[in-house]
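This document starts with one chain, in the form predicted on its own, laid out as structure tokens.
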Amino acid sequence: MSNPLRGEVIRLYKNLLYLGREYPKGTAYFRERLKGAFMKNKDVTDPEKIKQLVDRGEFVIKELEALYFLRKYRAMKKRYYEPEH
């Protein structure tokens, strides 16, 4: 892996793991599955597939977040509104 893209490639990793804490399944599931995804793809040396898994990356991450937002937005709604029936 060339020098520039292996500095993107840790820190979306890295950003994956810390992502990866309030993961409905578990840590430790979110965990195992990041490291086969990243594992499946090590010997890739083409800066542009590269940069495909890297993008492919990003989107997971957006995908998270909106999880995450949704899963708190629900959580407050059943806190403070009455159930609609």
The other form holds:
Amino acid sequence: MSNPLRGEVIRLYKNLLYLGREYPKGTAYFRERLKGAFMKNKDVTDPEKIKQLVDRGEFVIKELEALYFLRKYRAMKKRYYEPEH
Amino acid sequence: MSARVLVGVKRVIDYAVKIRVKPDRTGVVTDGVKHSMNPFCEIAVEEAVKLKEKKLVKEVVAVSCGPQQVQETIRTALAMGADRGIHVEVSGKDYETLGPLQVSKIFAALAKKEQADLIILGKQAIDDDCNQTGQMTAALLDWPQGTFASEVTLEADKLKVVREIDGGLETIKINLPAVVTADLRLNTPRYATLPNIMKAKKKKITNVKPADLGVDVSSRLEVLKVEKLKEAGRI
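Given the form predicted on its own, state the structure of the form predicted together with its partner chain.
Whole complex next, starting from this chain.
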């Protein structure tokens, strides 16, 4: 196990798990998929590959934040503003 | 700039939750229901933090009124970048009847106590849709107000505010100190990620009671009933 990167991976997992609480399809659904995605790569040892996977995880975090923002923005716009706006 | 900004944040039922009216029709079901920061309050916090990042203000103070649970909401504001929080303790019957009039009195008292130069609030809460707190606070303090702000620019000791109004956009220039209420297009609030929430645990939240501020939170309103609309969107 690449020791210095282990901390990063665990931190990434925790951050994603925290974000998953607001997932539209439910926290349980998200947690299952998250665990599955991480477990699929549990035997990767090459630090380069691990770094790439962590970067992909960071990208997913950004996508989730964008998803949550858009959902909220669209809901507010629909509720409070006239259609022409 | 030595300016201090007070940001009001309200804990409301999460926008995505399907609201259910209580069988006795005295209100809506809140027990066990997901709560979060009012979306317009998030926009208010983001604007205050942006001003601090541009070094136009020195300190951002997040304020919320309510029972113990509102501390979560204050923590979210701290995670977004506020420096410290103030929890105005209101619980039980007082909290059920707490409305814009009482909250604006509290904010006015806090603004004087903390010597705030700017108060930023969300334009309205998604639970009561009052759209009154900002306006009332400005009136109580006799401060100018820039409501429905979609753009705020600090120019020396004046504030240029672009307001979203029915006909389009109105640009006004107001003196500081002032009250601003945030509209949807003011900015894109940052997400309070886990690392930021952890860092925010070190920031201080002070507790204060309305009585300490000399504010009477009794309400002159009585809710007679709460019902679901028979047909949504039809009057």
